[in-house]
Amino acid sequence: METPFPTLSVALPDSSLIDSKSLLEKSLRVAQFARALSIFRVEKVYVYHDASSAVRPDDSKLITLLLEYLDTPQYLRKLLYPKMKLLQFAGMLPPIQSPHHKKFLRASEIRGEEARAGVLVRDRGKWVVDVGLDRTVPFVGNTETTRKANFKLSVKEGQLVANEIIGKVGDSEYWGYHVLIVRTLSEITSRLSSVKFLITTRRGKPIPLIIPSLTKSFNHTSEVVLIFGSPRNDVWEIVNEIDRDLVSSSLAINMFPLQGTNTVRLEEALLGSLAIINSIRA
């Protein structure tokens, strides 16, 4: 039996933008992100403090806010997000166009069941679903939450409900990513039980000498974490004491190992990056 790929995960620094001057350039760069994290279905985005540079606070609010925007669908977002400054440049984006991205339809339309990602809201005293429809559904279940979560809708007794979905959606359907802030890279470890920590850095070993080992350590790793440094530093120039141990501990990988130019774009990283381990993991 083919053992299953682990959770793939993403950590950036707050630092991301530090380089990018104006909100247009900064919505553009992270739209590029998203892009990247959706095409090569990562789970979870853990952006980390930057202790090295003096990171703007609307910065590290629009890397945040800007993914879980886009990540969400158009649907949903005049109901989850209110017009604000941040979002100016928001309409010009590229749309994910991920599968829970799903498109308009009539309640009736409906037929066996269906997953849709959607928000609570109450309606005349009762709880119900906006799920992008032509009418909100009914919501079957104790859950009183107004954050975006996914329900499944069946129809019950000639009705059509919704019930909130706790886990995955499916076993093989990409269902977007999780927007995580931590302080530092550390944390990630308190939240689990076994994780395999690989630096994008070129000062690594060059990926072709260790995709058999890496392939291998897949196996008994139930997440794996890709940290990137900033535009202007190396995740070594980055990190604070309480990091060290954790980054040193960690497999250091030269993704570009005969790159023609002196740097590598974060967009750009990302995207290369992705897609090689995407390979290992196909």
The other form holds:
2 protein chains.
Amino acid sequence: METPFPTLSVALPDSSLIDSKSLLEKSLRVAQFARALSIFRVEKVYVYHDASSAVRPDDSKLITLLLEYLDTPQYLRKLLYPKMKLLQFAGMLPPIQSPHHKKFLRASEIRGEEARAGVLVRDRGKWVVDVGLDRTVPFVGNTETTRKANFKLSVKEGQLVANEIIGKVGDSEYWGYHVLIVRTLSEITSRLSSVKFLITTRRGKPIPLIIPSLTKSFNHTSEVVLIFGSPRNDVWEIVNEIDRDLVSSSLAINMFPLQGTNTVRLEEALLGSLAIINSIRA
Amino acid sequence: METPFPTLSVALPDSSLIDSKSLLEKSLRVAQFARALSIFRVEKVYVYHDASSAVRPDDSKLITLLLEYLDTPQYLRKLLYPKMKLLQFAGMLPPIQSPHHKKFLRASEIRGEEARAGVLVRDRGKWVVDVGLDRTVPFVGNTETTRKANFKLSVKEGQLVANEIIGKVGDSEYWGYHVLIVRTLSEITSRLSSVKFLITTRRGKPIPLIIPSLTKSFNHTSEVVLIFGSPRNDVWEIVNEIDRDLVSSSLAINMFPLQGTNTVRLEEALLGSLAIINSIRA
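Could I have the structure of this protein in the form predicted in complex with another copy of the chain, to go alongside the form predicted on its own above?
What follows is the whole complex; the chain from before opens it.
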């Protein structure tokens, strides 16, 4: 199966939890974000700064921390996330179950090649990887720090070894999302050539009117970035001064024309908008 | 603003809560259903029987009861819903805030005509309506029982009076959904002429391939019924024998092609599917 084109990214403000009260409510909301991102194979989540609000540092930390936690295979969570107050409810959140969330296996069960997410650790003077097997696997290559990465396991001369996978893991399977913190949306463009920004807002053009032209434009785009405002304000009301031009030149879309409720919650907007974009790009 | 065409209905199985554990979890899930239905102006929710499962009576009751509760304006809830164990968490669920969820007003604030949901009650030998004002309003017409209905308030000879609105309340505003319990899906067709059933299933045709023909078919359809399976099984595995023909002749659609997660939860499928259909019909 071919990977659909273009790849999909999302930009959420660091004020995304501004109207949630308890840590439980906040955690449930981030879990809904994580599921929506994964269902639609979002590759990057940019968490950008809401310049208009006094964002609680714990809230913006919870967004990135919990998104990363939920994207991490079960077998690596204890190693990577020591007990933390912010992750108090993480264990009871609905799991994502993406292809990279693999099961514990015995090393002897690995035949041929297999990709697994893992962590580089130092063991008796050598680098090995913990990839959720009953033992660690020798690492082929150089590294200087312990860190999370993706590895290709293979059998060389009778021994199971691990090579790091740089970049994409295969073409067909979804391999989770990356969380990137950016101060401004302009930081995103500076890294990419053919990126298309779509701003979701009630004041945008109704989606039914632009589906044909939008579908066509996807042919010349390598990455679509869907930008969401905060639970309280539209994108252009919260971005940094430097992003004004970028925002005003981007296509603004009303994804929920004639909405029957006073508001659409951010987690609803995220899932619904991704469902629509997926239905015209896949 | 014209009402979009066709109207949208949804069929959910009475086993929709079969994999939810606590009453809180179940209540949160039904609240997500209610919000999705309201955002996309769904007019009817058919709760059909899952013939394959032993559905807990309390679960199927919670679905209909809580959906109706959440669609009811705040000012009528105390009157219509006495304290019930099943509604223990109803007060803390996210509100819908549809246009018919109007505020408390003083009767003297009503000028001209206004539609409000209300309840017929007997007061000193006469029928009056409670429509969330500081006093009840005399009812013009005949009735035999106390019941919920929609009323048109107007001033006649200096006095505020209420007439019942039969059928749709105006053309432009969304006025909530009706919950209908059906034993079989075939019961739905027997009431309607040009209804189109769409079955949502991972094993259906990928939505991107059928959007053009689907959009076109909406021109000849007065009601689209989106049918969902249970959290565990596809529609055709759970319907009554009598519905087999209907189900096998309906269009089956995969709304989430290339999904990046093992499963899509029912509340996610509902919101995402409605977002897609709304984006091509509005």
